[in-house]
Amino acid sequence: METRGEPVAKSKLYSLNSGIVASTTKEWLAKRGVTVSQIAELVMFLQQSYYPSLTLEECEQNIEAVLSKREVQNAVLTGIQLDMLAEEGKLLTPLQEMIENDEGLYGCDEILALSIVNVYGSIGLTNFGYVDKLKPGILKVLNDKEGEQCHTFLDDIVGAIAASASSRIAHRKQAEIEEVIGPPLD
């Protein structure tokens, strides 16, 4: 900030407790009707054919690891806030109508979700595209446009969290295999 061309010193440096961001993320997901166990079912859907001994508990642990990342928390909070503002009619037109109706040509919801998936690589990307198209489990519920809540961003965010946890599992399972039998030969 400047007044009359001279810089004004800030009285306090900005600081936000990461624990508050993490707990708010989980709180907002719960308030929007999304549980870790519902996301874990998506992860099982994506990975069980590759890892038949995979458990829901493993899926939940990997979801928690994904949710512990600040960039994921930022995307979750941003998307949920935009959905809530659309529900309240507080966005300007035409953005209000695009988000409120989850317009097909509006791709910013997928782009925000991709910021989550990008942390976890190409397996996460392909899994995201797959669940985004099929909308299994909780994604079908979130994508239902009949209720009063708007989930334009949240359905993609939940799909991205599941896809990212799936990618994390795939990479960890490969690491386990390599520790047991050694790295693949060229």
Contents of the next structure:
Protein chains: 4
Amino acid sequence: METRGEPVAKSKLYSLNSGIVASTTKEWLAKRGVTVSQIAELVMFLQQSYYPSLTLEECEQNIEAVLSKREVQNAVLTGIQLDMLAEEGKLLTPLQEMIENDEGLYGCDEILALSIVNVYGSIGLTNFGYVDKLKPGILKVLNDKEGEQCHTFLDDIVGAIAASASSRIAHRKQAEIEEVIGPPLD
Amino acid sequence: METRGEPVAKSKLYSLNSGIVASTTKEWLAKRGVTVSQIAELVMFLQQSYYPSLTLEECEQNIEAVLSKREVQNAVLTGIQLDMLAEEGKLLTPLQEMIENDEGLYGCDEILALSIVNVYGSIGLTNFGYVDKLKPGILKVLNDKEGEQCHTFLDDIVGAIAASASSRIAHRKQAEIEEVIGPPLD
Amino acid sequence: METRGEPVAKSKLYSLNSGIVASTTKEWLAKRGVTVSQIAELVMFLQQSYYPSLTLEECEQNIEAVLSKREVQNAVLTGIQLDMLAEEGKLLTPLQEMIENDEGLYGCDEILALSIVNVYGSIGLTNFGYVDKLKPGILKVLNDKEGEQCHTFLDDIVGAIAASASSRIAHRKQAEIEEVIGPPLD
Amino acid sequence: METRGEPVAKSKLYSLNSGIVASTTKEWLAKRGVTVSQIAELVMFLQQSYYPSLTLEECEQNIEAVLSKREVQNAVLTGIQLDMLAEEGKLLTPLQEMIENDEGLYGCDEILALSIVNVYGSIGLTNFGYVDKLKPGILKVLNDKEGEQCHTFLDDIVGAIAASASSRIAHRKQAEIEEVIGPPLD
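Could you output the structure for the form predicted in complex with a further copy of the same chain, given that the previous block was the form predicted on its own?
The complete assembly is shown below, putting the previous chain first.
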């Protein structure tokens, strides 16, 4: 509590609330039109040929696990915030124009996405690049340049979440195999 | 030119002006209190023991070369924009509080900085981490939490520019050595 | 100068020869069956729809520029060396088996490739992931698991070189546009 | 089982044994002279001023958790393998000389280290750079160029493991705080 006449350093009054960071991440994704179920379809698109018995429910569980990571939450919040500010025209020139128009030589959106992919390791890089180029499902909707919304950061972020969930699934499926049949003799 | 009654796609009217991106990068650094000469002192701090004849002028030339790279300009503009918006209280909760207070578990500032360092290769990573921890010179000023300004992104970005210039110098000095004494026999 | 009877630290006798690093990079790529012309076809595959007048010669020039970067040379040499050692069965268990079989959960090949892509900025990430998944042209040949050769690292490295050259082209083409028509009014 | 006369693709006979990857990682670290207790001292060096009650036992537990990650195991095995081959003179020129002499312009050691740090997020970058520059404790021993052993990769890898464990501790300590005092009111 601040006492009159005594300056209090900003940091004294601040304390991180992890629960709010996590819940806001989900709220903002929803508000920007992205559901876990849509991301699950991207994961299915990426993984079904490797794991034919993979279910959408499993994909959703893996996406939830990805979204529970702090590094992922930070990237989602920062990216969506920049998209929203660009939409409202509140960024300064020339950043405003570069983000608003998803300028090809502007790569900070890919950088934030990479920070999401890296949490689950480099094996996710290929899947990220693949969906980011093909833009299946929800990525096509987000990437539609004709609407009033700006999703320069969000489409890369959603692709990165799908790629990370795919990496997580690859690790889990391997663990399942080794548990069932036991480790190979050597 | 937009004709009445005809909707024009945003992207049709947009065209990137690289000169403005470059000049705005320098303007924003200056406006936020960072001069090339101050960054040169960081480079000198990092490199003087390896190259005793290194001059501040050489450091400045290498910083200018780093600042001419598009990837660097994008990171500088994006980071400073987020700092300024946090200062004005225009970000949404909880991102506003995390950036305003340079939250330790928020790492998007390090991520943008890493994208600068990477342009000159992984040998810059160590120098970046070192100045980011020690906060010599201008980094100490930027990192002062008592003032009204928020430099959560800028201090990492300035450290990354100094680390990148150091990497560039290491490459140049090697080229000079090989030119003067000739390649080693073998 | 070495005096008889006195041990000399290894580093005293060593001096980097940049010319040999550069020339060995090209030799090893050739020896492993990869030509600049084949990489140029990957670049054409990635860029032709954006720049219909792009020529294979331009692609080759951009690949040569990418290959002249030290960070790229280091990654090429390290990756090919590991491939060759795996082929000869000279790595230790279980690394030998993971590299020999291009294990899906082994990602050090993607990591070295990423260090190549990063030199030309994050805009190359998408192109890297795309060709790494689709495996067009020479990548299909390298990725053929039936032969005696092991290209676990090389296929990712070649995809990364093509993605980097694509990024370099995107930057150059923008510079050309701005030079010809002049910067847009603002 | 291979039937006479029928060629069997390499991949058919291969199956990943995660337990062996994990146990070999620990064996190789031990064989190269690195104990979990020595890494714990690096973590203590990095974190003690932030968490005065931190114990070496807690540091060791966090290091064990870091070492249980596949991406970390892959980087440790690959880096140590290259160090050992360089020591035995089994790499080809000029890679042999660059790794043997820890060439300053060779950065693949930092790249593998970065892949370890990234798993626990970008907040570890600063700690990695800091210990990699200062070389406290075991890092000084590993970095001693006079001995017969080559630890070009291992010193960066050990610094990265310490930085990752530090990041993990920062996340855990925050969770403890929020659990004890409850989330802050807002």
